[in-house]
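Below, in structure tokens: the form predicted on its own, a single chain.
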Amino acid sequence: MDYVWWMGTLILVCMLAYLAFGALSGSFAAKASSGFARNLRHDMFCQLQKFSFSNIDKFKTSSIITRLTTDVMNVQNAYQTIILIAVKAPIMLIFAMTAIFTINTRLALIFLGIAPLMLIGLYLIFRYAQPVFTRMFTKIDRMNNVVQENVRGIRIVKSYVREEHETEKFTSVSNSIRNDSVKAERALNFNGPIMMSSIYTAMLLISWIGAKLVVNKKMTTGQLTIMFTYTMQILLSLMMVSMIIVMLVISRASAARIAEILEEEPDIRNPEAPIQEVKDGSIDFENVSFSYSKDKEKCCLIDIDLHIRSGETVGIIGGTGSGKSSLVQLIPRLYDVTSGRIKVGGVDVRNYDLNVIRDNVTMVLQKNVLFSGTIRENLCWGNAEATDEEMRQACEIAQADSFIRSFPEGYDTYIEQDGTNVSGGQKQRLCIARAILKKPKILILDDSTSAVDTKTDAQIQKGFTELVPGMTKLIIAQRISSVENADRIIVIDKGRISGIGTHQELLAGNDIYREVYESQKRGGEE
């Protein structure tokens, strides 16, 4: 009984230690996996901030969101599971196998014979399930895209009574994900039966051969009993290992998608010794051609040769798809030229520090974006240190101050995400004010007054001329009235410059400009 008490106490101590270490390992695993997921999201998000427009074009918004959420969660769960049992399972397996070989080598060889069959089964499961999970995550991207489009365009959906169509579209992609999920999970469910059948086959063989050994007095009943105990430990260890394999199958597809973001090389980078100052707002295009696909045979801008003086106001007119937006997006290096070069302040834009050139070249894009927060907070994107007086002056130039003051809370009025609680014209004027607050050397308005009336548009242009005279201004517009008072007007047609001159010069010498002017004048008279 002394021996029983001693061993019983030792077992109790071991079990309490097992409990304590199990609790600690669970806590540490949760912290480690959560920290890992946080770092992974942080690195992915920081990598996204380095992407140029061409890099962002490569990944859909819905896909990026899925990778930052669902895929990271899959990897986090796999990581937590692995660090919980990756040490425990192999150690249990090694000790149990060692003990079995110590007791009876002949019986231990049974496991060595069954192990290859188990590995083959796991490999077949892995090979079948992996492509299905990869396909399923791609479909999740598509589903998120459907949801995103529907929520953002819910007003259009309702106005066109397309709720049923959108529901069918969502149901279709959702069912497709369900079918792939069922296929993958059905394959993974074979993992348990393969493990169990292998181990219980081993137990049956041990029982049969062990019983003969006991009868022939080559083995004791106690040794046979302990063989079963160690067999169960081996079963538990193998189940843990199979769990790791299952988690790896699920997370491998997610890990590959995450790696695509992290390994994507930004197309536009800082030079080795970047220039930190832009001297003035002059712009020079020297034989510039540009293609989004980098294919010189498919250029949307061809042999652009253009010189704009600092402080000059230049209008840009052209048909849809003529290359107007592509032209101005090359100036702050949102894209890089395919051939030729662009100089700002007499220096090739590729020699500037990216932050410096973009701080000095501010764009108000066709798609105006306001962020959730107050009007004041949105204006501070242009200048975080701007005073109330500076904000008011910028808003007066952009013809936004009057409607802001009409709101009960004025500049502290809350703007919903994407500015859904203000009109299109108000949104455009707020974006123009935000750009003016930045006080850049070059201001580009890419058709950013299309939603305001002609009177307000004229007042904005007058404000530019009188209140920010030293700033180089490039104004892309569809209306002749928006650019007719510019110092010069550029007419672009099919990626080439068709004409440059003042309003009167182009009326006299450019057929495209005259045709646009006459059609708009005729429409106005009617």
Ligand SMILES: Nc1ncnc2c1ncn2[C@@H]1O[C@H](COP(=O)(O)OP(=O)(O)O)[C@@H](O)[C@H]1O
The other form holds:
Amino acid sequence: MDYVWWMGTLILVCMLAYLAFGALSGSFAAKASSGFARNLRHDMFCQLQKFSFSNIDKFKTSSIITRLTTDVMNVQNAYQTIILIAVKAPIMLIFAMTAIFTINTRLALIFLGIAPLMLIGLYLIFRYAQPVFTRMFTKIDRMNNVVQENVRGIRIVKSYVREEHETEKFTSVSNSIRNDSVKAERALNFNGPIMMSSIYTAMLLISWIGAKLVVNKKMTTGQLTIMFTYTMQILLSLMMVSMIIVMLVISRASAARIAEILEEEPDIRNPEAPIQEVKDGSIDFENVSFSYSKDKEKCCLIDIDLHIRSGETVGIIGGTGSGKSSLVQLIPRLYDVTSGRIKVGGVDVRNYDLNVIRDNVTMVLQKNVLFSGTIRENLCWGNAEATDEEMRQACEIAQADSFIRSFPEGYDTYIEQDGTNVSGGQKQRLCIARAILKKPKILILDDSTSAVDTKTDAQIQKGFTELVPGMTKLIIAQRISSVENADRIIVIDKGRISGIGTHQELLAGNDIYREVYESQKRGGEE
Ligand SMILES: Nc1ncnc2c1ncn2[C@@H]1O[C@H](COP(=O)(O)OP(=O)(O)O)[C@@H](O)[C@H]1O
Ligand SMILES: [Mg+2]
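For comparison with the form predicted on its own, kindly provide the form predicted in complex with the named molecule.
Full complex below, order starting with the chain above.
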């Protein structure tokens, strides 16, 4: 009885220790995996900030969001499970196996016979499920893309009565995810039965052979009981190991997708010894060619040679798709040239510090956005230290001051996400004001007054000449009237410069310009 008491107490102590350490390891694992996920998200987000426009072109927004959320969560779960059991399970397995072998080697050999069968089963599951998971994640990307596009464009969807079509699109991708998910999970769920049947086969064989050994007095009943206890332990640890494998299958696809973002090389980076000051606002294009795909055959700008003096106002006219936006995006290094070079202030743009060049060359993008926040906050993007007076001045030039004042809350009016509560023309004027407030050396407006009425447009152009002297201005426009008074006008056609000159010169010498002018004049007179 003494021995029984003594062993009973020992087992109780072991159980309590198991409980305490189990709780501790659970809480450490939770902390570690949550922290790991946070670090991953943080690094991915910081990496995204370093991406150039062409890096961004490569990944879809929806895919980036899935990677930052679902994929990180998969990896986090796998990581937590693995650190909880990856050490425990093999140790349990080894101890139980050793115990069984020391009791009866012949009985223990049963396990060695069954183990390879089990491993082959697991391997087959792994091989089948992995590609299905990879495929499923791509489809989840697509579903997110469908949802995102739909929600963003819900007004257009409604006005074109496309709800049914959109629902169909969504249902089809959603069904396809379900099918893949069923396939993958079904394969993974084979795992349990394989484990169970292997272990019960082992039990059956042990009972059979063990019973004979006991009858023949080669083994005691106690030893057989212990055999069963350890067999259960082996079962338990094998279940854990297979759980790790399942987790690896799911998370490997996610991990690869995360790595894709982390390993993407930002293709526009700071030079070795960056120049910190832009001398003036002159711009020189020297034999510049540019292609989005880095494929020299598919250039959308070809052999551009162009010299703009500091302080000059230059208009740019050309059909849609002729390369106007592409041309000006090269100046603040949103993209890098494919061949040739661009100088600002006499220095190659690639030699400047990225922040310096972008601070000095401000561009009002064609597809511009306002962020949710007050008008004041949005304007301060350009210049955090701007005073109210400076802000008002900038808004006056951009013809935004009067409509801002007409809002009940004036400059503190809240702009909704994507600027849905201001009109297209108002949004454009706010974006122009934001750019002016930055007081750059070069200001580029890419079709920034397309939604503004002709009269207001003329006032904005006039404001530019009077109030912002010394600033080089590049104005891309559809209307001749927006650029008529510029010092020089550039006509772009199919990626080449077709003519440069003043309004009068181009009227006399450039067919494309004259055609555009006449069609617009005729439209106006009618
Ligand atoms: N991000 C991009 N990736 C690939 N091709 C692009 C991209 N942006 C524009 N393009 C292509 O480059 C050409 C010139 O476009 P763009 O400079 O935007 O013309 P514009 O501003 O004169 O209307 C077009 O043929 C367009 O399809
Ligand atoms: Mg454009």
